[in-house]
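Next up: just one chain, as C-alpha cells, the form predicted alone.
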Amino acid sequence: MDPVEIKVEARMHYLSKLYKEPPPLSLLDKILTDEGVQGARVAIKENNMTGRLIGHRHELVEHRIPENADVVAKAKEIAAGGADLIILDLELTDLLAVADLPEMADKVLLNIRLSDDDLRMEQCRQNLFHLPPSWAMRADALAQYLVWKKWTNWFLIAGKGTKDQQYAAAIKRSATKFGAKIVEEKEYKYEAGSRRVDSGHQQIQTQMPLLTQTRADYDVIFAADAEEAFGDYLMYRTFIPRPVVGSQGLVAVGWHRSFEQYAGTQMQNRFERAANRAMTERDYYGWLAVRVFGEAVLRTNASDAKTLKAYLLSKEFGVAGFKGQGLTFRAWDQQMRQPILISGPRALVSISPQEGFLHKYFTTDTMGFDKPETKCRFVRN
C-alpha cells in the first residue's frame, strides 16, 4: 500500500515541572514521577493509528522541566516555536503565570491537574480549558449517590491544606444544593509524625476515635483530605462505625484504577502494557487532552488554535472517553462535563449523575456550576 500523503500536522506541546510528590500514606502506593505524561504518550500513538490512515500526522513535545526551573521562559520559548496547542500539567501559580502571558492569549490550553473552582469561577480564563472534574463537580457527584442512599446527615472532617480547604467548601455547598446537613465540622490539626515506625499504628488508633467522637449522629464521615495526611487512617478507627467518604474511602473521580466498563477494561489494559503500572486519574487526564486536540483536528482537518477552540466550543464536539457517552465542553468556562465515577478502593460502586437528578439539557451538568451560576467572567490577556 502506498503511503498516504501528509496533509495535516498537529504537533501537541506537553508542559510540566517535576515537583516534589509527597508520600503516599501507604507502601501500595508509590510515588510517580511519570504521572499524566503517560497516559499523553499512550494517546499519541492512538491518534496516529487513525491518522496514518488519512494523512494526519500527531507529534508530542515532551517539555518537564525541573522544579526550580523557570516555567514562563519555557513557555516563552514554546510560544516562540510556534505552538498552538498546549497541554498543562502545572500547579496553580504556575499555570496561571503560563495563561496569562501575552504570547499564549491565543493558544488553546489544557489543564490536565487541577481541580480549583476558582479557575472555572472567578480565575477562569479564555484560553483554557479543564478536563478533571472541580471540587465542586466530585461533591456534587457523592452528594448525588449520598442523597439516593439517604445518607443525609454529614460529619465533615477537613485538612489544614489550601486544597483540603477548597474541598470542604465544595462540599459544604453540596449539602446546600441537595438538602443534605452538615451535623458536625471538625479539622484536622494533629501533627502527622512517624506513622511507619513501630508504634504508629498505636498513635493512629488513639487520635482517630478522639477526632470522630461527637454528639452529633451521623450517616457518614465526609474527609477533605486531599492532600493526604490523614484521611486513609479513619477507616475502621472511628468512634462509631461510619463509612468514609470524599477524598478517601468512597471517592469521586475521574477515572479510576478498577473501572472496567464502556471497554475500559482495554483502555487500562493498553496503559499498563505501555507503562508497566496502572493508570492513575491524572494519567487519563493526559491520555484524554492528547485525544481532544486529536478529536479536533480529524474533524476540522486543521491543526490551527482558532479553528480547533471553535470546535471544542461548538455543537458538534464530542470526545469519547471511555464513559459511555462524548464528553463535551461548557461554553461558559470551559470545563469538560462528564460522568464522574464513585469508587471504592477496588471497586466501582456507582457513576453519577445519578437517576432522578436531571437537567433541561445536560444530565452531567447537575454536577458543579451550571451556567446561571457561573461566576466566569473571562480574563483576557
The other form holds:
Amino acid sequence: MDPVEIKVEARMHYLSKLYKEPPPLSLLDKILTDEGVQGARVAIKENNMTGRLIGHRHELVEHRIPENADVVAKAKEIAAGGADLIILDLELTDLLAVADLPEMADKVLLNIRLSDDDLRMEQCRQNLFHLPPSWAMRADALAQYLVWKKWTNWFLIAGKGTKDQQYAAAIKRSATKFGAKIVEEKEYKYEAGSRRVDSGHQQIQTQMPLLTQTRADYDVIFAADAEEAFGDYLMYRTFIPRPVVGSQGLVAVGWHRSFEQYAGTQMQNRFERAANRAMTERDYYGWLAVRVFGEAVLRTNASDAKTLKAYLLSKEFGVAGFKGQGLTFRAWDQQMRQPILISGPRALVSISPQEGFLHKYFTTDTMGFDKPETKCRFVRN
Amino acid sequence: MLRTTLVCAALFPIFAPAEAATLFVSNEKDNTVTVIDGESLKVIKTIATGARPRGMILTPDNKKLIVCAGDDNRLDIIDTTTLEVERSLDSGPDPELLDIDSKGDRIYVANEDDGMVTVLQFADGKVLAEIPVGVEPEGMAVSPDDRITVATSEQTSMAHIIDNATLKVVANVLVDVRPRVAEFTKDGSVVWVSAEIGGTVSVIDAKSYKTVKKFGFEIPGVRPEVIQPMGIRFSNDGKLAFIALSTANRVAVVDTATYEVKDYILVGQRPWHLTMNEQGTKLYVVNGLTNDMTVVDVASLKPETSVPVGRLPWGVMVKP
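The structure above corresponds to the form predicted alone; please give the structure of the form predicted in complex with the partner chain next.
Every component of the complex follows; first up is the chain already shown.
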C-alpha cells in the first residue's frame, strides 16, 4: 500500500526521575535503571505499526531527569510545549506536585508507578488515571485466592517503610473484607540494606525463625515488604513450615515473567528482543500507558486531552493487555480495572478475581475500593 | 519416540474405510495432533508434532494436513493416509494460523511474533513474499476465488486485505479490539471477522472492503466481558453461522440473513476453533480448558457427545 497521509499526530510524554531505589534482595533480579520506559518504547512502535496504516503518527518524548532535578519546572516546560498526554513514573510528592499544577489541570496524566490507596481515595485527582493495581487490589487478589484455599489465618509481618505500611493496611482491610483473620502481627525493624550477604546466611538463618515464632498457629505469612528488606529471607526459614505470600513468595502483580496466557508470550518475546532483559511490572505499565493512549487515538481520530479523556471514561473504551478481557477505567477513581496475576517466584499460580467472588457489574471490581466505598471526590474545574 | 509410534500402530491398526471422515485436533500444550475416527469417535492415533501446534489446514485434495508449530518456527506436513509427519517447511517466526489457496499451490501464514504474513509455495517451501501487517497477526483467510487474503492482527485491531496477485496490502479495515478469526462466506461476497475482546463480529464486503455490519452477543446471566467470539464456521447452505464464544462456553448460532442470534449451544470450556463434516450435519468444537471436543448435531442444534483429546486443544479439521 502507498504511504498514507498523516492526519493525526499524537505526542506522548514520559516524565520520570532517576530515583535511587532499594535494590532487589535476590541477586537473580538485576538492578535496573530503565524500568517502565522500556515498555513505553516497545508500545510506541506498536502504535505506529497500526498508525502508519491509517495516517496516525505517534511519538514518545522522554523526560528522565536526575533525582535532585526540579520536576515542577520540567513539568511546566512540558506543558508550555503544548503537551496533552503525559505518563508519570514518579514518587508521591513529585507526582502530586506535577498533577496539581494549574498547567496540568486539563491534561491526561497516567500514573504507572504508584500503588498508593490514598491516590485512589482522598488524594485522587480528576486529571490523574492509575494503571497499576492499588495496594487494596493486590491484597484483595491474594485474599481471594487464600480464602479459596481456606488458608485464612494470616501472620502479618510488615517492614517499616512507607510502602510497607501502606500494603500492611491494605492487607488488614482485606482480612476484614473477606473474613480472614490476622492472628499475629509483627514489624521487621531493620532498614533495607545491602543485598549482598556474602557469609551472612548464618545470621539470617537464626534471625528468621525468631521473627516467625508466634503463640498462635497460622496458615501463611503475609509479608508487607514492598521496600525489599527481608521478604525473600522468610522462605524456608520460618519457625513452622508455612508458605509466604504478599510482597514476596506468592505475589499479586500485573505482570510476571512466568506469564504466557492470552498472547502474553508474544509480549514477553517482543520486549526481550527490544530491551535484552525480562519485562518487569513497571515496564508492563509503561507499555500499557502508551497503548491506552494509542487505543484512544485510534478510535477517536484525535489526540487532544479533552477528547481522549472523555473516551477513556466512556463505555466504548477497552484496551487489550493480555488479561483475556478488555481493560477499562473505574469512573469513580480512574483506576484501571484488571485481572491480577497470582504468581510464585517461578510459575504462575492463579489469576484473580477467583471464581465465586461476585459483583453486580464487573467481577474485577471485587478487588480494591468499589464505588460505594470510594472517598474520591473529583474537583472538576 | 520411535517406540511410541510403533506401539500405537500395533494397538490401532489403520483400516478405516475410505468413506469414513477423519478428524484432526491440534493440542497446543501436548505438542501433538489427535486423530479421531469420524464414525466411532475413537482416537486412532496421536501424532507428535513440533512445539506449540495451533493452526491447521488441509490441502484441497485432503491428502496433507499442514500444522503450524509456533515455537519451532515451522510447518509440519502430515500425510492424512499414513498419519505421519512427512516433512516440515520453514514458515518464518512463530506461525499461528494459515490458509491455502484453492489450487493448493500457496500457503499464507500469520507470523504472530513478527508482524508478518509469509507466503510460501507449498511444493517446495519457497518464500514468495513476507508482507508486513499489524502487531500479532493471527486470522488468515483466502477468498474462495483466490483473489484476496484477509489477515487479522490482534494488537492492531485490523483486518488487512492482501491482493494475491501483487502480494501487497490493498486495504486496512479497523475492527473491534483483538480480532482473531477471518472466515469468508461460501459465495465469497463478505468476510466475517471475530473480535475477542471487543466481543463483536464485523462483516466486511469483499469488494469495497467496507464494514457492512457489526454485531455483538447478549446472553442472560453471562457477563459481557466473558463473551469472546473466536472461531467461525458457516453451514453448508450458508444460512447459519456458528461462532465459538470462548470463555462464555457457548457456540452462537447466527442467521446470516438477519444477523440475529438464533441460539446459544452450551459446549465445554473455552471453545476455540470449530469445523463441520462434509455433509454439514455435525459441528465439531474444540474446548481449550476442558481438553475435549464437543460434537453438535446441526439439525437439532444440540450437543451430542464429548470426546477427550490432548491438553489445550486449539484447532480442528475434518478430512472427508
